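Here's a solo chain for you in structure tokens, the form predicted alone.
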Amino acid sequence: METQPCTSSSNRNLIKMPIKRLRSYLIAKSYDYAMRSTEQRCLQEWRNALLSKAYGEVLEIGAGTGVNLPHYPHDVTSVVLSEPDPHMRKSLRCKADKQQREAISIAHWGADSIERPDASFDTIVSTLVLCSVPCLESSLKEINRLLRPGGALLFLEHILSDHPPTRVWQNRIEPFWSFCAGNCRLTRDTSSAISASGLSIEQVIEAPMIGAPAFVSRTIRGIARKS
């Protein structure tokens, strides 16, 4: 008796997925692996130093697969992890469940629409997120709204290159890159946008992301505060 080739349910689901959902699924599945080398070479150290400054009630926007979770100080009051992508959120939930913390919650909000009252948080965290939000200005306005007076935005972002030939290539490939990399934009001047939002940058470090392609290697990280 002949048997028909067996197609796994996961493969059948992939075939049926619309392009946008398929892209989201593939990015979520591959993100940690794709970033592993860069995380080991610089990002883990940067995250640890940056997030050591988190305090009080914390919101992380675009929490992704949860790579920041091991770096939060144990004395923060609470951590709300906001991630709008359902596939990323699945990985995030798995990592959050492994943490020895009770005060962690997960939400589905996008960066420009957080369902919390004004002045709800002492610290807001954004790491490699503001490059991909639909509107940078709207997201920063929302961050400003949510921070308490004196509250801090801890940021780590890749930004527009200061090398003219690289800028040319960033502009050329940005539409294709954005489609493949979850709306990631290569040409955002995030530092200027943070200052224009009303937050005061009190500390910023610029450094190349080791192991990353030149068109995403220029990064800034630091603290911006609500006066």
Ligand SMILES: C[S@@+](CC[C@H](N)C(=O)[O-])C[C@H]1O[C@@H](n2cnc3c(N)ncnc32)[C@H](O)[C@@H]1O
Given for the second form:
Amino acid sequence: METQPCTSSSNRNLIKMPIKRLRSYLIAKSYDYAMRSTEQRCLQEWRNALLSKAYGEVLEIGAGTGVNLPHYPHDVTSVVLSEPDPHMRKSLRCKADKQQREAISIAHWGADSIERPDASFDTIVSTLVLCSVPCLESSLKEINRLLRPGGALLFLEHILSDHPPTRVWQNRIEPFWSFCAGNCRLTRDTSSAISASGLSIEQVIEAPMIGAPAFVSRTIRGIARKS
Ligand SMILES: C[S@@+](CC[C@H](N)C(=O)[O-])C[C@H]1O[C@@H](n2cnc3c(N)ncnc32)[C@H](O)[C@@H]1O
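Moving from the form predicted alone to the form predicted in complex with this ligand:
Zooming out: every chain and molecule, the one shown earlier first.
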């Protein structure tokens, strides 16, 4: 006997859509508050040191609520902030409007489909974003395409733990975490992926993110350059 599913697949899609929208709304609304302690304990200082190296025409991928904005040097030529999530983009626009800068623009592009020609940027910034992109390799390929020769990728990312028991937990909780935290993956080996993309890592610092849970605390930050 054929049994009727209690929810048809088209109904399921209709349910998924509002859940995704609600999730994105809640993440955008709570992001700055949820990160406040970690920002004060380490991230602000790391962002400031990292972004002091930005120069020329800058693209930031996954700019979120705009926490990096105060850290850009005043002499960068321009900053394009790309953020695919509409709720994040709303907060981003508010913060960008408060900056005393003219050359800031906001775009909706995802990291793997930036609508700009090859070699458009001197600096690309990615902070806590390469964990969330659907395909790490395609995003790095796009970064490589967009950088001018000698251009810099400034990155700050959390990565797979080097502590085996923590890795086991990262693998176990990743599906749940990823659902709650906007597709954030816990098990990415981002520095190997950056090297494999053809960029050369010029400087990398590894450090635990103070105040973050163990499964998300191992971070790398530094510069990778296009030769
Ligand atoms: C953890 S937040 C980091 C926000 C900000 N960069 C920071 O340093 O606080 C991850 C950001 O990546 C964005 N994101 C998700 N998927 C993306 C994609 N495919 N391309 C670019 N950004 C993406 C999210 O919307 C979110 O704003």
